[in-house]
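One chain comes next, on its own, written out as C-alpha cells in the form predicted on its own.
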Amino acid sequence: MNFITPIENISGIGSAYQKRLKNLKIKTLGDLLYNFPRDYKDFSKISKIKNIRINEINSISGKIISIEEEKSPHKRMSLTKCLIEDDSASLEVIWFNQPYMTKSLKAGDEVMLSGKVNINRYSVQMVSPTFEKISLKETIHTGRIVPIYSETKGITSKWIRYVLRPILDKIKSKIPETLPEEIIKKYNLLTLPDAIEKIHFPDKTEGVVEAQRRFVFEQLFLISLLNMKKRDELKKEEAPAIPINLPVIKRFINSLPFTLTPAQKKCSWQAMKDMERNFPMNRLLQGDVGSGKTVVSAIAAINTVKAKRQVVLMAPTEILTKQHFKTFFNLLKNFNINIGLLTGKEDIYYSKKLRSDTIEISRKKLLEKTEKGEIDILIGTQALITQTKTKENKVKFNDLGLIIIDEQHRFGVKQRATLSPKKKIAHLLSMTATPIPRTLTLTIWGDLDLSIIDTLPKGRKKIKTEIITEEKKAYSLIEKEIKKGRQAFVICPRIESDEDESSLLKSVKDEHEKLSKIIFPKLRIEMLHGKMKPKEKDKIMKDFKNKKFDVLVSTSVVEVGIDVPNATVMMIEGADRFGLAQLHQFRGRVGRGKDQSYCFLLTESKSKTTIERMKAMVKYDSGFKLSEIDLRLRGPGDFMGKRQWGMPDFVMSSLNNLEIIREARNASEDVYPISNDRLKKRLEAFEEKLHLE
C-alpha cells in the first residue's frame, strides 16, 4: 500500500463504507491518513472507582461482574446494565438502546471505560461510556488521548480509529519522507511517519502539538515553494515592455480635481516600473474603501494606452463595471482615448472623436472595434470577458498590454493567455478593498508583488461609529438624517427568517416590512438581497443613488457596490455575525460625500470577543489595523475560504503565526530550485489539489 492506493483496495473497508468515506472526500489511503482529527478527548488519566468524580468524564479499568439487558417500564427503551469492579470499589454502568452490548461484553471481561458519571436517587452510574476490552495491545478508544474526527452518516470517530490503527501498524515503517532531511534537522521537525502516528494516536498532548507543527510547517513550506515556482514561471513568459511616459502622466495628475496622496504616487510608480520589464507584472493593490485605488489603475491604464497597447478592466458586478466606466470616462475624457463598456445589457462606447458623451453600440460592433485595436480600454465583468457561448461573442484584443481586476484575487497565466492573441502575456494589476494581514500576504498571496495605499485622501470626515443595544436610538438618528434630505442603509445578516434560528437574528424581509409599516410608514423604503436577479439589483441600486427612496434594507450584497454620496447612515443589525473586514466594508459605503456620516453597530451578544471586536470598530478607522485584530480574534477564515484551500483548522489558525511562516519561507529558499525528486512529486500533488489559479 502507498498514499495513492484507492480505499477500495484497503482490506476491512467494505463498499458501503467506501461510499460514506467519499462523502468526507476520502478516496485514497493518503486522504485517510491526512484526514486529521478535529479535536481530542483526554481519557488518559485512569481513576480508581472509589476516586471517580461526579458529573465529570472519568476513565476506569476493571472486571465485569455482571451484564444484562432489560426493558424500561414503558418498553420504549432497552437498558443494558453492567456492574464493574476494580480493587477499590464497584460501579454501575448503563447504556441506552444498545442491546448488542450483551453480545460484545461478557461477565469476566477486563475492560476500560471512559464516560460521564452521574448520581441519581438510587445509585452512582457511568452513563453510555466508550468501552474497550483490555488486551496486551494498547487501547485506542479509552485510557488515552483519543482523536475525534469529522463524521458523516455511518462513519464514526470510533470506526475511523478502528480502521486506522492496523493500517498504521502495517505501513508506518514504509511511509516515505517528503521533506528534505536537512530541513527536518534544522527546524527540529518530526519525521512524517512519527507525525502521522502522533497526530492520530498521541501518547500525550505534547505529541499532538509536535505533530501539528510538522504539518503546519510542511503546508506553509509547500505554499512558499509553489509561490516561488509561479514567480519563476511568470518570469519565463514574455510581456510587452511599456515605457513610462512622464509627460502624459504629469499632465494627467495635474488634471485631477484633487492631489494624489504619497501612497497613491508610490503605488502608481511601483506598477509602472513593473510594466517597464519584458516579463508580466503580477501586482496586488490593497487599499481601504475610498483610498483611491481606481486613480492608481487609471495611471497604469493611460500609460499603457499611450504605448499603443490595450487595457481591459474586469469587475465582479455590472454595477461596479458601470461605476468604473463613469470614473474612467470622467478622468480620461480629455486624453484622446476610446473606452468601451461591455455588460451584456447595455454596451456603450465613448469615442475620442466625439469628446462629449457616450453612445450605445451593438455588441458585434464593439467586439469588432476591440479586435481591430480601436477600443483602448474595455470595461466589463470577468464572466463576459472569459466565458463565451459562441465564437461571435468572444472578446479578442489586438494588442493587450494590461489587465486590471477589481476584487478578484486570482487570475492565472492561462487565463491571461486566452485574452492575448499574440505570444506576449499582459501585465496584471489586481485591486482589493479588503486589507489583507501581512502574514496572509506572505503566504497565500506570496506570488504577488504588493502595493498598499495606507492613507486616505485629505478632507474626508471620519465616520462616527457607535455600538447600539436599543434599536429606537438608531431609528431616531436615521429619521433625523432623512429629514435633512440624506439616505440610510440597514444591513441584516440573512434574507428571511428561519424557524431553526434564533428569532433575534434579523432578516431583510422582516426588517423591510417592520420599517415600512411600523417604524417609518411615511418614508420610502426598498430592500435588496442576493436572490434577486442582477437586473433587479442594478435597478434598485441605481434608484437608491438617484434618491428615489430613503432607506435600503439589504444583506451583505452592498459590501462591494455603487457609491451613494448622499447616504450618511449605515445601520448594521447583528453586527457580531460579520467579520471586522466586512463591517469595515459596510461602513465604507457611507462617508463618500461632504456631510458627516454615521455607522451604528447593533448587537445583543455579550461575549467578550464580540465586545472587543465592536470596540475595535469604534476605535479604529484603518482597515489594515482591523484586519490584524480580526485575524487574531477570529482566524484567517474571515479572509480566505477554508474549504477552498482544504486546510485543517490547526493549519488555518497558524496563518497568524509570523515566526513559523518565516521559518517555512526560509526553508523553501534553502531548497529552491528543487533537486529532490520526492519533494518535486509532493509539490506537484499539492499544486493539483489546491488549484490556486
Second form
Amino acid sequence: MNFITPIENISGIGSAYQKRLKNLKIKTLGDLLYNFPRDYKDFSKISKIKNIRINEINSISGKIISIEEEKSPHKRMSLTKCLIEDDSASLEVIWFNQPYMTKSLKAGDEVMLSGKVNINRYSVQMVSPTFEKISLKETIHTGRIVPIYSETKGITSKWIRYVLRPILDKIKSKIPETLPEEIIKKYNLLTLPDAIEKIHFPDKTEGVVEAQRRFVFEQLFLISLLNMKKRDELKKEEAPAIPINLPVIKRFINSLPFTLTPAQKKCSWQAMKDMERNFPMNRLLQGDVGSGKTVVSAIAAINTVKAKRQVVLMAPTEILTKQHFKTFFNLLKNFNINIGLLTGKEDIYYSKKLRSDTIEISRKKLLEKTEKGEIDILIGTQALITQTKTKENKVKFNDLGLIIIDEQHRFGVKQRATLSPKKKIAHLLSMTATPIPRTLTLTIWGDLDLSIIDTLPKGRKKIKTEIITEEKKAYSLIEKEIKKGRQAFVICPRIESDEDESSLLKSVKDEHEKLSKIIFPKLRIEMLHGKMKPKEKDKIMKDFKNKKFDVLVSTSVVEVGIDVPNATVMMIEGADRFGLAQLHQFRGRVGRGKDQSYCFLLTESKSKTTIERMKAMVKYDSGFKLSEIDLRLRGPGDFMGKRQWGMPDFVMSSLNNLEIIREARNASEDVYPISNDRLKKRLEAFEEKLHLE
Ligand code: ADP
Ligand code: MG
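Right, the form predicted on its own is done; let's see the coordinates for the form predicted together with adenosine-5'-diphosphate (ADP).
The next block holds the full complex; its first chain is the one shown before.
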C-alpha cells in the first residue's frame, strides 16, 4: 500500500463505501490520509458519574448494567435505554432510532461514552452519546481528542476513524517523508508520519497545532518554490524588447494636469526598465485606492505604442472598462493613438480615431482593425477578450506588446501566449488596490515583481471617518451635502431581507424604500445590486456619475474602482460585516474630488474585535496598514478566495501568521534551485494538482 493505492484495494472498505468516499473526492489512500479533520472534540477528560456536568458534554467510563429497546406505539420511533455504572454512581443513557444499539452493546460490556447530559423532570440522562467498547487498545471515538470530519450521506466521522486507525497502524512506519530532512531539522517540523498521526489522532491539543504547522509550512514552501520556478521559466521566454522613448514620455508627463508623485515615477520607470529586456515583464503594481495607478499604466502603454506594438487593457467589469477608456482617451488625446473599447451585450463598439471624438463602429470592424494593428490600445473585460468562443468574434492582435490587467491577479503564461501571435510573450502589468501585506505578497504572488505606490498624490483631504450606532447623524449630513449639490452612497450588506436569523442585517431593498419614502422623500434615490442585469447596473452607475440622482443604495458590487468625484458621503450599514480592506475600498469611492468627504460606519456590535477593527478605520487611511490589522484580527479570508490553492481551512487561517510565511519562504530559498529529486517530483505533483483545481 502507498499513497496512490486506490481505495478499492484497501481491505475493509466495501463497494458502497467506495462510492460514498468518491463523493468526498477521496479516491486513493493518500486522499484518505489527507482528508484532514475539520474539527476536534475534546473527550479526553473522563468524569466520574457522580461529577458529571449537566448541559455539557461529558465522557464517562463504566460497565453496562442493562440495555433494552423500547418502541413507542404512536410515533414510529424507537428508543434504546441503557443503564451504566462506574465506581461512583450510575446513569441512564438513551439513544433515539438506533435499534442496532442492542446488537452492539450487551449488559456486562465495559464501555466509554461521550455525550451531552440533560436533566428533565424525571431524571438525568446522557443523550445519544458516542460509544466505544473498552479493550486493551487505545480508544478512537471516546475518552480522547476525537477528530470530526466533513461528512456525507452514509459516511460518518465514526466510520472514518474506524477505517483509518488500522490503516495508519499498518502503514505509518512506511509513509515516505516529502520534505527534505535538513528542512525538517532546521525549522523544527514534525515528520510526515508523525504529522499524519497527530492530525487524525492527536494525543493532546498541542499535537494538532504541531501537525497543522507542518502542513501549513509544507504548503507555503511548495507555493513559494513553484513561484520561483515560474519566475525562472518566464525568463526563458522571449518578449518584444521595448526601448524607452524618453522624448515622448517627457512630453506625456508635461501634458498631465498634475505632477507625478515620486512613487508614480519610480513605478513607471521600473515597468519601462523591465520592458526594455527581451523576456517578459511580470509585474504587480500595488497601490491604494486613488494612488494613481492608471497614469502609471498609461506611461507603459504610450511607450509600447510608440514602439509600434499594441496594448490590451482588461478590467473585471464593463463599467470599469468604460471608465478606463475615458481616462485613456483624455490622457492620450494629443498623442496620435487609436483606442478601442470592446463592450459586451449591446454590441456597440467605440473607437477613438486620432484627434476626433469617439465614434461608434461595429464589433466586426473593431476586431478587424485590431487584427491589422490599427487599434493601438484595446480595452475590454477579461472575459470578452480572452474567452470569446466563436471564431469570428475572437480577438486577435497584430503585434501585442503589453497586457495591463486591473484588479485581477492571475493571468497565466498560456493565456498570455494565446494573445500574442508572433511567438513572443507580451509583457504583463497587473494592477491591484488590494493591500496585501508585503510578506504575504512575496510568498503567494512571488512569481511577480512588485511595484508599490505607497503615497497618495498631494493635497488629498483625509476622509472624515466616524463610527455610529444610529443613522440619524449620517442622514442629516447626507441632506446637508446634497443641498450643496453633492451625492452620497449607502452600502448595505444584503439585497433583500428574509426570514432567517440574518434578517437583522440591513437590506438594499428595505433601505431604498425607507430612504425614498420616509427619510428623504424629496431626494432622488436609486439602488444597485448584483442580481440586476449588467445593462441596468451600467445605467444606474452612469446616471449616478452624471448626477441624475442623489443617493445610491448599493451592495458591495460598488466596491471595485468606480469613480464618482462628486460623491462626498459614504455610509456603510452593518460595517462589522465587512473586512477592513473592503471597507477601505468603499471609503475610497468618496474623497476623489476637491471637497471634504465623510465616511460613516454603522455597527451595533459590541464585540471587542469589531470595535478594534472599526477604530482602526478611523485612525488609519493606509490600505496596507488596515489589511495588516485585519489579517491579525480576522485572518486572510477577505482578499483571497478560499479555494485558491485547495488549501484546507487551517492553512488559510494561518496565513495571518507572518512568522511561518517567512520561514517557509526562507526554506524555499534554502533549497532552490532544487537538486533533490524527490522534492522535484513532489513539486511537479503539486503543480499538477493546482492545475486540476
Ligand atoms: P487608482 O490607483 O485607484 O486606480 P486612479 O489612477 O484612478 O487611482 O487615480 C485617482 C485620481 O487621482 C484620478 O482622478 C487621477 O487623475 C488623480 N491623480 C493621479 N495621479 C495624480 C497626481 N500625481 N497628482 C494629483 N492627482 C493625481
Ligand atoms: Mg484604478
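Under this definition, the rigid core comprises the largest set of C-alpha atoms superposing within 1.5 Å between the forms. All values reported here derive from a predicted model rather than from experimental measurement. Residue numbers count along the first chain shown, from 1.
Superposition of the core reveals a Cα shift of 2 Å or more for C82 between the two forms.
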